[in-house]
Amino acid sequence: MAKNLISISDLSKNEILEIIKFSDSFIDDEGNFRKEDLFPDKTIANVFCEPSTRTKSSFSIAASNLGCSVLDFDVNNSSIQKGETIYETIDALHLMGVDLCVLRHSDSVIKDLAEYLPNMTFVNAGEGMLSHPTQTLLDLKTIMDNKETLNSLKIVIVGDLDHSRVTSSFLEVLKNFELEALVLSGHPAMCTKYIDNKQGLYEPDLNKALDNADVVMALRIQHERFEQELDLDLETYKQDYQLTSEKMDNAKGDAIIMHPGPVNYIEITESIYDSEQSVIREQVKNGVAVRMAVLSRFLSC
């Protein structure tokens, strides 16, 4: 059993179908998140090196409804703005008495500071372009209270492929499954790296890539990106990529789409997120029930 959950491999596939089933017992029968004093004796520290809404929020809730004490680090306000290194800061942390750490950096140092701190438990919380695994059991969870089973789904994903911690670690876990097909799509400026990858079929001609699709899974795009990488004209981009209903008449009636958030609108319309099919609000939802599965998981270690 993994002392710290890094990536998403740390996992065996029916220890991750153990978290999602676990994470269900965290939602009382009116759908509220049950609050449980079952680790009074723990510290869990947020630190966030990179902003966030979602996970940061939803790590802390799910923190609290366990009974820890919790710290949001403020990294704005800390020794790191003097020169500090996050090994230095975890360390301090750690001395303090703080037990878990839920950490999202914009490097690859997670692993690097879980051999540096044998005795601290590390969560990622997103490391830079590799990996954000509790994205991804939350996804898993989305996709699995809407369609049972991710055997034999066709899924789409749908973005800046070439820049998604999000797509790395969901690509690393539908190793374990079945599908039907999986399609990878977005301007091929933006997926560099997945015009040849052997996992999935990219097609660029998002219209085709949705054809009969069980689930589609939209991107962020970063607007600054546009200005100051690609040689991109954003309407143009929208014209091609944005999820709307009428592209998504391609995909099954039933289909869900799903995003990992914020929404800017830029990869789908408010129409869309707004939809019976849009899953988006259920994603956040499942984030604190996850994350409270998570904790508990590798508070018992």
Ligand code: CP
Contents of the next structure:
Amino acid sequence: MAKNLISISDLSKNEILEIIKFSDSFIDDEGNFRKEDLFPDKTIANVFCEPSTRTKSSFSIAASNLGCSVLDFDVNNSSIQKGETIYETIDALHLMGVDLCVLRHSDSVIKDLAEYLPNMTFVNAGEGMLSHPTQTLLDLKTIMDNKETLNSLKIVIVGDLDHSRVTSSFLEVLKNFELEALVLSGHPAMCTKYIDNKQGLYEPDLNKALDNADVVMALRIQHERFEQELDLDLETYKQDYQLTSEKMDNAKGDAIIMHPGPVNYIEITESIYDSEQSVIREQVKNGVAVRMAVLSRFLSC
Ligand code: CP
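We have the form predicted alone; now please give the form predicted together with phosphoric acid mono(formamide)ester (CP).
First the chain shown before, then all remaining chains and molecules of the complex.
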């Protein structure tokens, strides 16, 4: 049993399904989160070295709901600004009594940190372009809430795949399921890693990609991760790759539309966000329940 959640592959398929099932128990019949004083002696630090709304706030709410003490560490007003390294920073938090560190960082530092501080538990809340395991868990829960199982589904992911840690962790977990098809779509300059991907078919024509889809996941252009901005005409991009009601006519009538957020209304229209097929707001809500289950699991190690 893994002590840290660094990658989604730290969890077996059974452990993943158990976490998702356990997360259901934190939502009552009215759809509210249960507050359970399960870990009153534990302290969680949220250390976010990149911006976040959903992940940071949901970890904070999840930890409070479990009775933990929560430190929402303010990186911008910390001694990191005076040159202190992330290693010294988290060691200091550990010495002050933090049991579990939820870390978002632009670099791949979490594995080294876990080795440097073996008595601390780490949960990855977003590692550069590499991984975002708890997003994957909440995405799986959202799909299973709506489709029961992933087996036999056609899943389409469209957008800036190259810079997406959501995609890399999601593709990793999909190896555990027998999909009918996985289709990857988006501007070729943003899908270079996936054009020859063996796990899924790259289809640059989004209308074709969406044919008979059960689940459509749209991703924003992550300008903050481009080394050099693409010379992109936004109107042409939207014409080709923005998810619209017209393009969704190619998918199954009961297809669900997902997006990890934040939404820019370039990759999807406002009417797609508000449509009955959209489960984007369910994803946000599931983030709290799933993170309550993740914290419970890793605080019990
Ligand atoms: N999906 C996600 O990671 O959103 P935030 O950046 O708002 O946490």
